[in-house]
Structures are given as structure tokens and as C-alpha cells.
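Read the single chain below, which is given as C-alpha cells and is the form predicted alone.
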Amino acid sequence: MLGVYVHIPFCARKCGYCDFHSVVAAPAAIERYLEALSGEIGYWARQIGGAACATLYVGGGTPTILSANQLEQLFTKLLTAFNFEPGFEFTVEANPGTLSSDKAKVLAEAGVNRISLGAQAFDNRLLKAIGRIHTVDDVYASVELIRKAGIDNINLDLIEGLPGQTLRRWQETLAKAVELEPAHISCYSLILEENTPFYLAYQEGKLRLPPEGTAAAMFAHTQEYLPQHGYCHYEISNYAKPGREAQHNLIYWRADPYLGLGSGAHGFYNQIRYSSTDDLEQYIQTWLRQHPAFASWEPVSREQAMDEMMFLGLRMVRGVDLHRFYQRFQCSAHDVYGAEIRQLTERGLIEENDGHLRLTKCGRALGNMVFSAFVR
């Protein structure tokens, strides 16, 4: 399977939590970058030759930021550049407050099967703290747009363990998204990254987030909560009504092949990981010049590939296709990893099932300890 990921590096406003490469910008620069981009899409057109692309993802950034023009010019290039199977998923981040029943029709009408709603809180005083331009009305709001444009496959992302949130006000956000009975619920524990604004008041004491216990808490609930609602969990932070699993992500924690496009995007093509600039400027100078200027351009090893088809399988809840993982490399993940494999599962962190070396419930909670195991 391949995959196509779009990036669009804009939005209204930075939030305070955020280190995706995103950015406040003039009308002016947004068409140059798109300009760009169309370049881009081109080029990478041209290197695949005709190759089936099974999914395409535009996120950002707030890709419901451009008009709806610009929008309806974006869709058109791709689907007219790339070669997508019959029937393929096609997502769109959206945020609310920046989506108009206009914009919703030249999503449906383009294709688009797919919404991710960065919903993030069903509370106005959290989504104030955060620096959020919506309101929980807006979420609301912006749900029956997608479904009046005739959308049905709808995710909503939400965060657990922002500053001033307690177990109840997460139980209270994690029952109003089930209301709502989207296809899809990512639910994503708050990451401090380095020099974002939120880190910064951390290490200067002006940020105080929930307590260790408070936030685990609210992990073991969202696990338990969800599957009670008809939420299959099937990767770490992700829960979907059966059938409704993210495809585009799938590839990711399956080691597949994907293209990134646009400033800041990282791809994984013919062996070869690579990732875009992140200057805005640069981006738009390079690809307007047809002179592509990647940041990392570097093959993968074996060694490499192994690894990661290790650490990014035991993100999902089944875990790694140990058939598969021979199939490719024409070995046992036994044979590579044995010691860390037995030693993961004496400390009851891993288990095998089904022909899938996975998590246990006690190793999600440990999951990036388990994985740096498989990295060598």
C-alpha cells in the first residue's frame, strides 16, 4: 500500500501545546505556497510513475483554513496527478470555527470520505486555556455541516491531561464525544515538547498539569470506556467503530511506503526516508524553481526497517504480524530480537497471540519503554 500525506502549515492561531510545523500567515504567502506545492505534487507524480496510491491524507496545520477555492484547486490537482484505487480513503483535518457549509460541499463533492475534527476538549474553559479559536459549540456546529454535506466517517481528536483538567471534566468530554457517535475517537495523552510556549511556562513553573496518578487514570478510563461504547481500540491512542479504522495511519504503524508532501512533511518511498524543509520561504523558493531542497534524504537499512516494523507494530492493539515481518525480511523476529523478546515477556510488557507479538495492558502504559528495546 502506498499512501499519499498532504501538508498544509497554516492555521488561525498557534496553540500553546503545539510543535507541528504550522504557522500564522498572510493570504499572499498561502498562494505562493500552493503554487509550490502544485509543483511539488507534480514531481513526485512524475517519480511514481502511475503507482495505485490507496489512501490520501491532508492535515496541517488546519487545512480548512484555505478557501473554498483554493481548496477545490488542491483536490483537483491531486486526484488529477496521482492514481488512487477505486473506493480509497481520502481524510481532511479539520478544525471547527474555520469550516462553512460551503467548504463541507467541496470537501464531499471532491470525495472526501473522512473527517478529522480537532475537537481537543468538550469544555470552554480548557479550550480557552489551550488557545483554541473554538468553542464546544463550534464542535457541534461543525458536525452537522459534515454530515449535512454527506460525510459520514468522522474523527475527533481529543486530549487528555491538559493544564487544569481533572479524571471527572475528562470523563465529562469522553461521554459528549460518544454522543455525538463519530466512526472514530483518537485520544492523545498531552506531550510537553521542547520550545513550545506550554513547555517553557512548565519549566518556569507558571503551567501545572494533573497529577501522575490523575492522568493515568484517565488513560485506564478512556481503555475501558470506549470498547464499552462500541469503540474497538486497535492502536495506543485510537479507537474505531468496527470497520472504521484509520487506513492512512495504518500504513504508518505498518512500516508501509508513503509519500509527504509540502514544507515540513517527512515521506518513506523506494527505501529511502526523506522530510521537507520546515522554512516556509525556502519551500516555496525551491519548488516555484523546480529545484527540489529535501532537509534528510537517506536510505534505510535493513537493520533500520526491521526495527521500525517492530516499534511501530506494537503500537496497534494486535500488535506485529510476526508472518508478515518474515515475509519481508525472510527471518523470525525471534531469531533478531530473542533476547528482548523474552525478557519484555517474563516482565509481563509483551505477549504473543495469534501469530502477533503485542502489547499487554500493563505494557501500554510503558509503551515507549518497551519500544526503545527494539531499537538498536
The other form holds:
Amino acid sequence: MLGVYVHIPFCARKCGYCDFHSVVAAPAAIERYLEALSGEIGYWARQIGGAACATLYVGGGTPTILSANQLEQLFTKLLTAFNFEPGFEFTVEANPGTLSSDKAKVLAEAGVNRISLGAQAFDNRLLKAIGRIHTVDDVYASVELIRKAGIDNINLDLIEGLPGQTLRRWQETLAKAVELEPAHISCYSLILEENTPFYLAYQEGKLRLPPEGTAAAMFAHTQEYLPQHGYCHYEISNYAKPGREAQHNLIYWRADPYLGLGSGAHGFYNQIRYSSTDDLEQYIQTWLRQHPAFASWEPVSREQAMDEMMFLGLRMVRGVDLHRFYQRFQCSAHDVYGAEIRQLTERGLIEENDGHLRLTKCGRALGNMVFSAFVR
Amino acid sequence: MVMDQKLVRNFCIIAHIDHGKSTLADRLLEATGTVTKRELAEQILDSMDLERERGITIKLTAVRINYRAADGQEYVLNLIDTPGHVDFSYEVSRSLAACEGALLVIDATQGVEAQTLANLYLALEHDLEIIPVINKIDLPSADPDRVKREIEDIIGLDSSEAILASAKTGAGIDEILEAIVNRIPPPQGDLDAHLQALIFDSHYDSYRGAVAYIRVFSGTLKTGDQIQMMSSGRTFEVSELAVLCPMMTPVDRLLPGEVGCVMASMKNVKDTRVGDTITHAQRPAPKPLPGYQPAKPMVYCGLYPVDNEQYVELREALEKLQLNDAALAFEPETSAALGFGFRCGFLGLLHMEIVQERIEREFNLNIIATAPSVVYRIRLTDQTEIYIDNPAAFPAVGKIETIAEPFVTATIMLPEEFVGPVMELCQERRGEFKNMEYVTLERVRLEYDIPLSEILMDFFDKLKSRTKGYASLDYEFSGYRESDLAKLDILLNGKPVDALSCIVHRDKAYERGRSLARKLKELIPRQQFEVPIQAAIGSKVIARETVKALRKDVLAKCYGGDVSRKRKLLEKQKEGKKRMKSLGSVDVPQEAFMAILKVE
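Pass me the form predicted in complex with the partner chain as well; I've looked at the form predicted alone already.
Expanding to the full complex; the earlier chain stays at the top.
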């Protein structure tokens, strides 16, 4: 399984909590970026030499900030350069308020079969407070546009633990999301990342976050509520209707390879983890001269690869496939992590089931305790 | 070359910590061309990394200096370094025995301090010629006249003999060198007499085996000689003799009064017991030189590997350290909570900290140290007497008739204005007032008898903070006294943790129990479950705190394909856990075992 990720580092506006690589840029810069990006697309196409690709994920930033025309050209380039398997999952991230019917049509015609929509909350006050440009109505409008264009595999991204959010309001957001019947729901926790406006405000005591007990209750409620409504919990933050799990994200958690294209993107190919420079201008100028613009390039040792397979795999509710671990490394996870597995099992944080090692319900809330045990 | 004894001077430098002893030594080496400025990258005599970082001397070393004096003669000056900290007074006395004179260095801004005096008394016991040196006169706050008065009043030396110097600028250095030559007597001793050489230090070298640092008092030692250790009777053949200038330089003989080192295929530093006398096997001296009392550990703590599988590595590390540190004692012990480890004995707290740090740094082992304990003398109901250095090993209450604990006589020198707060501190620490005298108009010398265990409890830091850093402390063991003591147990999750037990005075048991439980609550990170902390005396719980459960700790954020970042976040979390010991299902950080030292 090889996935392809493409990063579009542009937004209409930066949100207070977001530390992903993205800027508010002039149209001319976007144009030049896409030209540079097509250089990188060509480079990777030559590198992988026609290998079959299982997924394509265009994320950001806000990919739908590109014009219909720009989107069309980008997709054409990607689809000609890489050899995608028939029926491959093709996801594009979209933000409500940046999607028009033109764009939706372009997406559908290009073969996009999955849209991940940054809904974040069904609560206008909260949306405004966190710096989103859209309202709840925009979310409804976007879903309708997407469905009209013929794309039925929709993910809604939601954030729990927002400033001022109560358990009650989170429950309402979840209920409204479920009413829309998307195929997939991602519930991420708000994490204060350094150098974000939220972080600074929090440091200055100007931002009140829900207490840990409330955050834990939200997390617990989500795990109870969504499965009751037909969404299968398959990763710490992800829920899907049967058969609608995000194939691209599964590649990450299974420690399978993926290409990362675009400024600030991360990839994992040939046992090398690499990233491209997040200096947009540097990225553009370097690729325009047809030179790779990588910022890091780190071979993953056998030991690290084992660790990664464990701490990424444990994120999946089903857990790490121990047989696959054995196949990949020719030794059993028990031989490598015997003491850790024993201790975490005794503490009721992990369990073995059906050839998989997985987090218990209690372990899911305290995942970091478990993951860090597998880092050497 | 046959050395003329009259041209040899053996001296040491004694000072309170931080009074500039090492810098002064450097200047002497530099001024005499023993080392060049470039070689003298840092303080030469302090060769252990740790020593340099902490700015203290731990192990002593000897250096040979060639000096052409004003009288035109070429002299050999042997500088024998001494440690400046109260823990190491045993090592100070070792080096003093090898000298005829001492430079007494006093900081011109600080004046005479407690350790200045302690070391001075030691030097006087050894009949050394004392040359007072008032150092740091270049500093704006220097007050040499006040220090001179203190020298007359406190020390009783003629202050006109004091040399004003600055190791930093080099002022007074020539004067010091001339004073060493003119005021310190040359060594005595007959070239042809029976050999008597005092071992004042030793170290282990992986190529040469044990190396003994000696001072020859009488007779002549040559390479190839059959030598005998007078305490053990073991004999060796001298394979190499050297002097240190400052690197080892081979010589073929050492004459009376000379200082150097001996290598004789001795496999173990135990063969070169410090304080022992070396003589010739064929023509032994009738009696050994007066030796020293072997250092007795005053403070004990348990050292355990965080990872139980590193037990053997920890033992090897301790064995290696012991090769160069005769004062370090250890034996295996087991703790129900911590598993297999070692009970280790130290000269004092600083010695303990240094050994712990060396184990972690030089041997790359993660260790847990339990709170230091003194050695209690317990009389059992059957009238037998036992010594216990580990609270966990205390006999059952019913079997104890009396408990005695070690007391020390603490000497504190401080500005007069702080006498009140310091006396209060000493009272709080069960101190018994012995004496107070005004050494000058504004400086006071206080003497208290205090339980050593109270000194271990952060006493020095407290003393410093109550006197704005102006007090200095020295103490020596004064004997055992009966006290009303009780064992305070700590229970985590309802289970007693032997390694957290401590001995407290009954009057303070409640207070200590409560604040220890509070402190532990701060130190023990939140875990999966709620962790009750209880402090108990016997079966009676006297304090209870609870560490609340951690309810949510998971990276539930979309980091996409940025696995390196995830890994870094997890590594950081793991790093924090490295210094924690799992006791059942509770992870306890290293600091928790030391918490008792920090409670009020």
C-alpha cells in the first residue's frame, strides 16, 4: 500500500489554534506554488517508477481555496503522473465557505470520491471564537453541495475541548453532526501548540479551556455516542460507518509508505522519513529550478521502525497486527517488548485479542502512557 | 642527581570552599613554568570533570614545582592539594601529614570561615608552619584590614606575616613562593635510615594497577626495591617511581622529604591502603609512621537501578569508584519496593551526591537513591546492641529498649546580626547550645550539639538562606546520644514502601508526617488510578493525601504523516519516566525518595 499526500499550504485566514503549515497568500504566490509543486510531482513519479498507489489525499491548509481551474490542473497532473489503483480513495480537504458548486463539480469530475470537511463545531459562537470564517449554515450548505455533485463519502472534522465548550455543547455538536449522516466523523482534541495565538493567550491567562475532567467526559461521551449511532470507532479520534474507514489514514497507522508532496509535507518512503521545507519561497524557488527542497531526510532504523509500528498501530482500535509485525521484522513483538507489554497489560491499559495488541477502553484515554512505553 | 633535602619544601593549601585555593595553585604552577598558560586550560589540579563543574576539589593530588628562588638556588616545592569541603576533612588530614607547611588562604571579602578554622586546627595538630594568604585583594569589596584583624583575633597568628595576594591578577605570587622557601622548614630524615614512606593517596590505573602516592620520611626508595606494606606485610617489587610535574615523570629514586608515586604491580587499591607505611622487605623499619583513622561513613543511603536488570552493572560501577575512593562503602541490600540494590556509606551529603552523579554520568546508569540516613545505635530488650543504617531495617517497636543517634558538634561562623535566626534554626533542629563567642566585633562563632540526622535535612541550605549566604558551617562527630525516635512509614496505595520510611523525633512525628505526605503529593505525578498517600507511625495513620487520577492523556490530534513529531513528543514523555521507579502500579520519581530532606 502506497499513499500520496499533497499539501496546499494556503488559507483564507489562520485559525487561533492551528499550527499546520499554512499562510494567507496572494494569488500570484499560489500560482507559482502550483508550478513548483508540479516539479515535485514529476520528481516523485520518476522516483517510484510507476508503482501502484492506493490513495490520494489533498490536504492543507485549505485546498478548496484554489480556483476551480487550478484544482482541475493539479488533479490532472497528479492523475497522469501516478499510477493509482482502480477505485482508489481520493480525498480532498475542504473548508465550509470555500466551496462553490463549480468547485464541487470539478472535484467530482476529477474522481474525488471523499471530502473531509472542516466543520469543527455546530455552534456559531464557538466557530467565531476560534477564528473560523464559516458558520453552521455554511456547513449544511457545503454538505449539500458535495452531495449534489455526487460525492457521498463525507468526513466531518470536529474539535472537542474548545475554549468555553461545555460537555452539553459538545453533545449538541455531535448530535447535529450525526443528523447529517456523514460517512465518517473525526473528533480531535484541541491541543495547544506553541506559537499559536491560543497558546499565547493561554499563557497570558486569557484563554479558559474546559478542565481535564470535562475533556475526559467529552472523550468518553464520543466513544459511547457515535457507535450507538452506527459509527464504528476504529482509531482514537476516528469513527466511520462500516466500510468507510479512511484508507489513507490507515496507511499512516499501519506504518505503510506514503509520499508527501508540497511545502511542509511529510513522507515515508523506502524506510526514510522526510519532509519538505516549510519555507514557502524556498520551496517554490528550489523546485522551479527542478531541485528537491527537502528539509529533513532520516532513514528509519529497524528498531525505530518496530517502535513506530507499535505506537502508531496502537492508535487503531483493533490494534497492532502481531502477525504483520512478525512478518515485517521476523521476530515477535513479545520478544522485543516483553516487559513493556507485561506491565501495560497488568495495569489494564492494553490487551491482546484476535492476534492484535490493542488499547483497552481505559488505555485509549491514557494512550500517551502506552505509546511512550514503546519508544526506545 | 642526589637531591639536597635542604632544597625541598612540602606544602599544602588549606582554605574554606570558594576562597580561591585552586586558582592560587594554578598561578603557582604557571609562575614557576611548571605548566604553560595554554596547558593550564583549566584548574589543573581538579582533574575530575565533576570537580571542575562544582568548583571543588575532591581527590587530592600532588604536583612537583621547580623553583629558582631569590637566593639563586633551585628548589623543589611539592604542592599537595587538599579538598575544601567539610565532608572531606579526612582527606585533608591525610595530605597534611605529608607536609611541613601550609598556605592558609582567606578570601579578602569573606574573612575567616568555619572551614578555614577546621582546616587550620588540623594543620596545627600536624605542627605545620602556617603562611596566611589574603586572597582576592583585587575585588572592590576586599577588606584586607578586617581580615588581618581576624587573623590576629581568631587564629592568633601575627598578621604582619600575612601575604596580600590575588590569584586572579597574580599579585603576591612571588612573595608566596619566597615565603614557602624561607618560612617552611625543609624535611628532615636520614638518607640511609630504614625506609619509611607514608601512603597519602592512591588511585587505580587500568594499565599500571594501583598507584600509591607517597611521601618519604626516611631512607631511600629505588626502582627494583622489594617493598613491604607494614599493615599487611605484603611485599612487592617496585617497577616504577615517578614524580608529578604535573604529568608523571619517571625517576629512579625518591629521597627523604620527597613526594612521588610508586607502581609495583599492585592489583588492588586495597594493597595501597592510605595511611599505611611502605618499608623495605629486607630491612624493615622498626615501626610504622603514625597513620590515620580510616574514614568512617557517616551517612548511608540505598542505591537501586531503575531497571532491575542493571543490578550487576551498578555493582561494577561501585567497585570501580571504590578503587579510587576508599571512603565509599557498599554492600548488597534488598528492598521490598525497589528490588535489589546496595546500601552505600558516605562521608557526608556532598560525597553522596558526587558518587550518585558519577554513577549516572560515567557509567550511564539510571539510579534511584533513597533518603540518606545516619547510623542508629539500638539497644534491644535482650540488652544486645545493634547498629542500623537503614530505617527499613529497624527492629519491631516491642524489641527496642532505647535508640541512640549520632550527634555532631557544629561550628557556625556568621555575622552578628543573624545570630537570632540561626539560633532559632538550631533549636528547631534539636540543637543544644554549647558556646558563643565574638571573634571580632561583628562576627560570631556559635557552637551547637546537633543530631547529625538534622544536619542532613537541608540544614546547610536553611542556614544559608537565613543568613543571606554569610554563614559557614563545619561539624565533627561528637558521640551517640539517646533520643526519643520513631519510625515513620509511608504507604502508597495502602502498601508500605520500605524505601520511603524514615526515622523522626517523636515530638516532630506528626508535623513531619503531614508535610512529607503533602510533599509526596506534589512529587508523584498523576497516574491511571487515584493514589492514596499515608504516613503512619506503627499502625497509626497520621496523615493522608491523595494524588488524583489522570483522566485523559492522549495525542488525539491529527498530525497527519508527521510521525517524527509524534515520536519526539513521546520521547519527551518517556524521558520523564526514565527517572521513575515503578512500585507496583505507581510510578514514583527519584525526588520522592529525597522528599523527607525537604520538608519543614
